[in-house]
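Take a look at this single chain in C-alpha cells; it is the form predicted on its own.
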Amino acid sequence: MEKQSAFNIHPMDQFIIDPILTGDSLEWYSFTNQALWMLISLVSISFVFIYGSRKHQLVPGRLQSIAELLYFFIRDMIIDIAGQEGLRYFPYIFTLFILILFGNVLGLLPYSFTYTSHIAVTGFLALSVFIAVTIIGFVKNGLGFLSLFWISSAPLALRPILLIIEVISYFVRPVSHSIRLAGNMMAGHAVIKVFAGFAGALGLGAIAPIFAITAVYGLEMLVVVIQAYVFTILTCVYLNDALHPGH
C-alpha cells in the first residue's frame, strides 16, 4: 500500500455537505452538518436577542448590550442609505444581516460548518433580495422605476449605450452580491486549513505554520464582520435604487 505524505492537505474538504442521520446516502430530506450549523445559528440568534434582552435593563448586560448595537448599526445605515422610507424593511434587512453574520462568526469555530460558503445558501440570499428590490421599485414607482436604467443626466447620443450597460449591471447584481460573500468566505477557511496542514506535517517545526495560523484567523475573525456588513450595505443601496430610482 503507497504511503500517504503528511502534506497530503484537502482543504475544500470542509465545504463538503454531508448527511447526519441517514448514513453515507445524501438525499432531499437528509439532515446534513450544513442544516445543524444553521440550526445552532438560530439557536444562538434566539440566545443573544430574546434571552440576552428580556430584562430591558436600563443599564444593560453584555448580551442585551450587543444586541442593541447590533439593532442601532443596522437601523442608522438603512437611515443614512434609504432614509427614513427604508424603516419600513428594516426587520428584513436585519434578518438578513444576523443570518450571515452569525453564520460567518461560527464557521471559525473548530470543526464547524460555514454554510455562508455555500452559493445554494449565498445566491438564495441575493435572489430574494434581488426579486425584492424590484418588486418594491415597481409597486412604488410603477413604470417610472425604469427610470433607474435611462441616465438623463448623460449626453443623448450615450444613453442608449449606458442603458445596456445598466441594464446588464443590473441583472448581474444577485451574481455578485453572492459570490463575493461565498468566495471570500471559502478562500479565507480553505488558507486557514492549508496553514493548519502545514502545522500538523511538520510537527515541533511547525512555528511558521503556527504563526500564520494566528495571522490569518484574525485577519478571518474581521473578514467574516465586513462581509456580512458588506452584504447589508448593498442591499441598502439596491433598496434605496427601488425608492428612489430618479436620484
Partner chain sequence: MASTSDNSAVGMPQLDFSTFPNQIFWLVVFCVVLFAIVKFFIIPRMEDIFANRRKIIDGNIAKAEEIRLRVNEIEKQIEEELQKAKSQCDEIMSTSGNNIKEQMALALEDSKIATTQLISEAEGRLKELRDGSEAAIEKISEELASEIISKISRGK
The other form holds:
Amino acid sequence: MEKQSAFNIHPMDQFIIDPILTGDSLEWYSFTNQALWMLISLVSISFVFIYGSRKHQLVPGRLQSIAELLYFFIRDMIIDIAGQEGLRYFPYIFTLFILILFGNVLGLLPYSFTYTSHIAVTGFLALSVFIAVTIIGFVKNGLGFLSLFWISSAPLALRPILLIIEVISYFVRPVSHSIRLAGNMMAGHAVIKVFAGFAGALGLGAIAPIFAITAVYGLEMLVVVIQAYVFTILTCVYLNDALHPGH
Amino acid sequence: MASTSDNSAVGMPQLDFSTFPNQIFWLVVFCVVLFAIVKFFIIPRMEDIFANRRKIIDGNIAKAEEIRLRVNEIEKQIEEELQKAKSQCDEIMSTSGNNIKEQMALALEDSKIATTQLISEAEGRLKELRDGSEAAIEKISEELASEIISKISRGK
Amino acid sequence: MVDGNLVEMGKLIGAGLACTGMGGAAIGVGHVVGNFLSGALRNPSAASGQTATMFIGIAFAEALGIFSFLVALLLMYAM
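Okay, that's the form predicted on its own, but what's the structure of the form predicted in complex with its partner chain?
The next block holds the full complex; its first chain is the one shown before.
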C-alpha cells in the first residue's frame, strides 16, 4: 500500500517502536525508545516525589506541594468512590495514576515518545485492572459477586435481558478502558503532527497551522491530564463494583 | 503491517504485533520498579509528612483549647472580682451613709448642747450683767447722793 | 491497478464516514457538560461533589467517539 500526496505527512511515524541500542533487530528484551521514555518518566517521578519532598517540610515548597496534591487527590478519590476499604488498594491505583499521568505529560514534549499511546501498554494495564477486579470481587463476595449482573431492582421479566447486557458491558470494559486512553493520546499527537505537516508544506502561510498547533497543544495539555484522571477514576469505579456488587 | 526496519510507518505501529512482547516486557519491568518506589519511598514519606502535620495541627488545637479555657477562667475571675468590688462599694456606700447620718445627728446634738450652753451662759452673763448694773446703779446713785449732799452742804 | 485504487477509495470514504461518529460523541459530551452546568448553576453547593460523576459520564460518551476514530484509523492505515 503506497501513499502519494502533496503533503508529505506521516502522522503515525512518531509511534514507531525503535530499538535504540541493538541496531535494527527487535527482540523482546531490546532497549527501545519506549523503554527509554519509561525510564525518563521513572526518573521524573522520583524527582518530584522523592527529591521534591526530601526535606519533609511542614509548609510544602513547590515540588512537594505537587507531590502532595497528586497523592491526596488520588487518596480522596478512592475514599469517595470505593469507600474506606478501597484504601487498601491505594498503592496500586496510585502507581497506575502516576504511570499514566507522567507518560501522557512527558509525551507532549517535542520529539518524545508517548508510551501510553500504544494499545499494548494500555491494553495490558486495562486487562490487569480487569483481572484484578474480577478476582477481588470473587474473593470478597464469593458467588455473591454475580449479583452485579442480576439486577434485583428491575422487574423480573427484564432481568434476563439486563443480564445479557450487563455481562457484555462487563467484558467490554477492558476494551473501552484501554482504547479510550490509547485513542486519545494517539489522536491528539497525530492531529498535532498533521498540522505540523501543513505548516511544513505551506511556507509563509504556515502561520495559520502554527496557531492551530498552539491551540491543539493547549487542548492536549488538558486532555492528557483528564485521561489519566478518567483511567484512574474508572479503575476506582470498577473496584467499587467488586467491593460492593449489590448496588 | 509496519516493519520496524522501515523509516516511515506504513500502517499503525500500535497494531504491529511483533513489538508486543518487547513492549509488555518493558512495561512489566517499569511497573514493578514504579510500584516498589511508590510502596517503599513515596507512601511512607507522604504519610510521614501528613502525620507530622496532623500532629502539629492537633497540638496547636489543643494549645488553643487550653488557652481558651484559661481565658474563660480569667474572665470568670474578673467577673467575680468585679462583683465583689461592687458589693463592697455598696457596703461602703451604705455604711458611710449611716456614718454621715450618725455624725450629723451627733453634730446636731453637739450643736444643740453647745447652743443651749451658750444660751444659758449668755443668759447667766446677762443676769450677771443686769445684777451688776443694778448694784452699780445703786452704788452710783449712793455716791451721787452723797456727793450731792456734800456739795450742798459745802455750798451753804 | 484500477481495483487497487477502487479499494483505496472505498477505504478513505469509509474512514471519512466513520469520522461522523465522532460528531455524535461531541454531542454527547456537550450534553453531559451542559446539563451538569445547568444543574450546577441551580445548586452550586451540590456541584463540587458531582464533578467526578460528570467526568465518568464524559469518559463513557467519549469512548464511543474514540471507537469510531479507531475504525477510521484502521481503515486508513491497517487494512
